[in-house]
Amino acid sequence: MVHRAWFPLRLLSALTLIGTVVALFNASHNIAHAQISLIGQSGFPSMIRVAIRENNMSGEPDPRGRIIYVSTVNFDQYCRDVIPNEWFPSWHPASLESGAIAVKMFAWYHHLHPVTVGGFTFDVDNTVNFQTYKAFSDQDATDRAYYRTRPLAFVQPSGEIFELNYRAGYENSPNWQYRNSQKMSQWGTQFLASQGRDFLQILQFYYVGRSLVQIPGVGKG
C-alpha cells in the first residue's frame, strides 16, 4: 500500500474514539465474556470474526458508519492487514515488530471477547474503533515483521492474555506520557528503534510488567 502521509496521525484524533466506543460495547451491548485466557490454554485463533462499516465521504471506513456485514478472516491474514494501516511499512524493523506483536495480541484479546452489536457479532470492526483492516493490503516488510514475531505473545505475567492498547503519540521522542498508562506510541516505537533498542526492549518500556512467552505449538509460518 501507498504510504499516506496522515496515517498514524490520524490516531491522535481517530482513536481517542477506542477509549470511548469500545467502552460503550461493553456499556451498552451483549458481550460474551471469555473466562480469563492464559498461554497454553487457549489455542491460537485461526480465524477472527470482521465487522465492516460503511465508508465515510473520503472514501475510509467510518468508524460510527452502519456494520454491513461481518466477514471471517484468517487471523493471520488479518493482522498482516492491520500492520501496514497502524505502522508505516519503511519504518525501522524493530518498531514493525513491536507494532505486530501488539496487533496481533489486541487481535486475540478482542476475538476471546467478541460483542454483539445491531443484530451483527463479531470480534473486531475494520475501523479505528478497534485497528484499520483493510483487505490484502499487507507489505513485505511487515508481513517479515509479523512472521518473525508470530510465535510470541506479550502477556501478564500469569500468563493472561490481554489487550495491548497503543495510539499515536509524538515523533521525535519515546512519548513518556504513555509509559504509564501501559499504552505504546507508534511514533514512539520508532523513536526508540532508531536509538537502537530491539522489539523486547520497546515492549518493556510501554508495557510494564508483562512478559514475552513462546505460544506453545505456533512456528514462524
Given for the second form:
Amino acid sequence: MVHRAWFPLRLLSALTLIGTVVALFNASHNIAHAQISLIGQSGFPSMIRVAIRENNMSGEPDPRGRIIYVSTVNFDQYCRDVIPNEWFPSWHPASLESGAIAVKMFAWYHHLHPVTVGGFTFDVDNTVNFQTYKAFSDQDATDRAYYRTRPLAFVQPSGEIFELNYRAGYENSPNWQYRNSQKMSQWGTQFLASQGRDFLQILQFYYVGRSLVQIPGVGKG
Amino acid sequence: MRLVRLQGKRLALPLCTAFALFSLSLVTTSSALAASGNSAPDTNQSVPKPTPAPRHDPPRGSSGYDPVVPGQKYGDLRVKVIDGRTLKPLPDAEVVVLETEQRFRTGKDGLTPWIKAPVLRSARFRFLVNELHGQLNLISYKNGYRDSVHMGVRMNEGATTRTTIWQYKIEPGLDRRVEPVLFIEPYHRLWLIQLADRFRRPTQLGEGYEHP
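Having seen the form predicted alone, can you show the form predicted in complex with the partner chain?
So here's everything in the complex, that chain up top.
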C-alpha cells in the first residue's frame, strides 16, 4: 500500500527531471544558435579588448603569463599592428592581403566571442595564444594590404562570421596538408602568391567552400 | 763487461754536457730572434723587408663616411621617437644608426627623414637557417630624457620599415639612477619556428614539427 502511494510521486519527480534535462538541452541549443553572428547583422567592430600579458625574463610577452591589464584598442589599429608580426612585410602583396583578411576575421570572430580569465574579460591577448600584437609596429606594406581588403570579409556561405585560423607551415611549398584544415599556411600564402595566385585564390585554396562578401557600410578608408 | 760499463759511464757524461750546451744555444738563439722581431732567420738579406700597409681608420659619421656599399642590400627606414609616458612625439631627438654611424634629428612630428639603411643579417646563422630579415641597432638621445637603445630593428630589402623608440623623461627625485633604457626587437616568429625545426631530432621531438 505504501509503495502504491509513493508511485505517482516518483513518476512525477522522474518526469520533472526529464523535463529539466530537455529544457536545459533546448536552452544550450538556443545559446549555440544565438552565438552565430551573420555578416551585416553584427556591425564592423570599432574597438577590440586586448589583454596584455606579463613579460617573461627575456622581456617578451609570456603566453602563459599573468594578465596585467586589458587595453582597448582601435580595431583597425589592432589589425595593422598584428599583420607585420605574423606575416613578413617584404612578402608578396597577395600574400599580405590574404593575411590581412585572416587577421581581421580572426579578430572579428573573437570580438564576438569574448572570454574571461582571471577576472579580466577580453577578446584577444597580445601573444600567440591569439595573434602577436605589438603597439606601434605597423608597416607601410602591411597597412596597404589591410586597407585594400578592409571592406571584404571571408565568411561561411550562410554569411556566418567564423574564425580564420592560420599556422606557419613550410617554406617554398603550397602546404597541401593545411588545405581545408580550417587553417591557412603563412608560408603557403607566400608560395602561392609567388606563383601568381591572388588573395582570393589563396583563401579559397585553404578555406574550401567559403565566400568573399562585401561588409555593408565599410570602406577602404 | 766492467770495462764496457766504465767506458759507457765515461762517454755518457760528456754526451749529456754537449747536449745541454746545444739546447741552451738553441734557446738563446730563438729568444734572440724573438727579441729582434723575426720568427725565422733571414736567409736572403737582399730582399727588402715588407713594409706594413698604412692603416687608415675609416672615416666616421659626418666626416664623409659613405655608408652605401656597392652590392649591399638596403631598405628605407623611418624612426619615430615618442615620450614613453605620454606617447606624444618628441621633436629634436637625435637618432644614431650604429651600423652606419649616421645621425638624424626628429622633426615636430617626432619623425626622422627616410633613411637608406643596410639590411645586415647575422653571419652566425647563415649556414643554419638564413635570417629572414636584417637587423639594425639605434640609439636615441634627447636632453632631459634617458637614452634609449633600440636593438634588432627588422629590415627587409627594398621595403620600408617604420619603428618607434620610447624615451623616458628624467624626473629628479623619482629617477635616482639614470641609465640607458634598452629595447630589443625579437626575431620574427616565423623564423624562430624554422630555427627550432632545423635542429629537432626525431627522437627528441619537443613540441613537434610545425603541423596544421
